[in-house]
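Take a look at this one chain, the form predicted on its own, written out in structure tokens.
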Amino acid sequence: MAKTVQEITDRCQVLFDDIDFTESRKWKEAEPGRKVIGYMPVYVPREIIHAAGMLPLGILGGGADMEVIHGDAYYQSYICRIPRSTIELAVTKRLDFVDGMLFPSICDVIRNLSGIWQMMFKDKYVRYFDVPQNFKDGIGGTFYANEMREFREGLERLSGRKITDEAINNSIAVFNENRRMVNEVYDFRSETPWKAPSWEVYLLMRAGMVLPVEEHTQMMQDYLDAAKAEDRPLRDNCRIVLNGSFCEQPPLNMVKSIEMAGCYVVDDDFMLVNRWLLEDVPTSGDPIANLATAFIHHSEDTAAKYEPDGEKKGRWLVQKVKDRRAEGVIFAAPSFCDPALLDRPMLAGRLKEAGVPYISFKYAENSGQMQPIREQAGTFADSIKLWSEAS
């Protein structure tokens, strides 16, 4: 039987709220020898984990409701919350079933977290997964290909079996299909945002962090089928792009508050791991070389990439505003997030040059008071409507 939007979002909400990762534990326990590899955002080559027969598990912090006690002993109070809440998950045994952890090169905080993890869990596979900041094939491409080969060898030692090129190519095909469905959901929301509220889309994307990729792809198809048939009212909201969410994920109530304030979110950068690569990766030939080329030439221009003046990222954001027919941009970055907050003034300058209105604020994953954010977003939406009518 076809599922309803309510049924799908209810399941996604359960997965979102479950910081014990019950579904992922069930997957591991279903067959002897299965392994789970956790990863921090923003991007890792999940295709290689999948090809190893393992489950890639997105670890996105403890969320709004988890009290951090032990984690505060490992990090200063003036950094973002996600490393402290991630340590809290581990110390409280919520990640005891995870066989390995990946820490991609997002920032110094996550780099340090990989070292802490190695000291805390000496029996686990732990890797600081470096990605290139030079985007020339012979430099960054070669570096990244070598990084992935080392990663592949590490998973082979953990699993006790070889990961063939054929297996990786098959996994690339599976993730190509998943990204196509992600993009279909985003395109559908952009065209008919009243039929796909952003909080639903966000929950749908979060589900992909804990479910097998094949199940997540089917879930997105079910959601699209149900949402297209749903009769929902069209409101006079303004269309905005939400930018800067980056690594530490926003409270769900923040996403809801922005929409309640009169904004349709027509694009965002919440779950970049689901849509980091912008084109299908070839499924024949050398899979490592193909993944490296995709990263170098066909990946999102975000705060996870170094760019000295923000010119390319600025053009990217302005083009996204045009493609999604957005009327403004809301910058929402985690407090103390150096990469996102470093990019913000450069991106804002490009928006100003292009005549695109914007506002900005900061949040933490446990932000409780949403009224100021709702008021700021509402005032922004009202000003866009007033100025557009005046012109």
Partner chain sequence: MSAEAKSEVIKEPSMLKQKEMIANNYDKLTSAHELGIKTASTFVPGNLNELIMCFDMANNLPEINAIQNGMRKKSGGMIMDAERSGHSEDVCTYVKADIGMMSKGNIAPNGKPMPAPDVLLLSYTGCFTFMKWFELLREEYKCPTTMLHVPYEADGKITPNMRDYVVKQLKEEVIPTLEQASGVKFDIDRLREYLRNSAKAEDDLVWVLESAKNKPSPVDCYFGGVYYIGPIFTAFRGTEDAIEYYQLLRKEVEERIAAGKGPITPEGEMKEEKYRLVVEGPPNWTSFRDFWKMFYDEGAVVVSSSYTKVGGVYDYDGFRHDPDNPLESLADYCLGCYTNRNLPTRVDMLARYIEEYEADGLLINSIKSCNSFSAGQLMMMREVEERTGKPAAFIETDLVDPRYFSAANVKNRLESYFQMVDQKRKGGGSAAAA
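Now show me the form predicted together with its partner chain; what you just gave was the form predicted on its own.
Only a single chain is listed, so you will not see partners or other molecules.
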């Protein structure tokens, strides 16, 4: 029987709330020898983990409700919250079933967290996952392909099994499919935002962090079928793109508050790993070379990436606003987040040139008070409406 939106969303909510990762634990226990590899934002090639027969598990901190007791002993007050709540998850043994952790090269906090992990969990596989900031095939592409080969060998050592090219190619196909469905959900929301509230889409994408990819793809298909069939009232909201929330995640309440304040989120950068590669990756030939090419030539833009061409800097955001027919941008970044906050003035400059209105605020994953954000977003929505009526 077809699932309802409510049923799917309820399941996603359970997965989201469960900081013990019960579902992932069950997956691991279902067969002896199974392994789970955790990864942090913003991107890792999950295809290789999948091809190794392992479960990629997205770790995005402890969320709004987890009490951080030990984590504060590791981080000063002027460092964002995600590393301390991630440490908390580990110290409280919630990650004890995770066999390895990947720390992508997104900023110095995550980078240094990889060293903390090396010191604290000496028996685990730990890899700082470096990606190139040079986007030429023969330079950055070669470097990245070799990094992925090292990673592949690391997983082979962990499992004691070879990862064949064929297996990776098969996994690439599985993730291509998943990404297509992710993009369909995003397109659907942008077309009919009243039928796919942002908090639902958010939860649906979060489910992709903990579920096996095949299950996640099916879940999104079910959601689309159900959401399309459902009748929901269209509200007089403005359309905005949300930017800056690619690492530490805002509380779910913030996503809800923005929408309740009168803004339909028609694009965002939560969990970019789901949409990082912008085109299908070929499913034959050298899979590592193909993944490298995809990264170099067809990957998302975000603050953690260098833009070699000054002229192009930030244009992608203006383009996104156009493509999504958005009327404004909300910059929502975690407090103390270097990438997001250093990038913001440049992005804001591009928006200004293009006449796109924007507002900015900061949050922490456990921010409690939503009133100021609601007010700010509400005023923003009103001003956009006034402006569009006047013009």
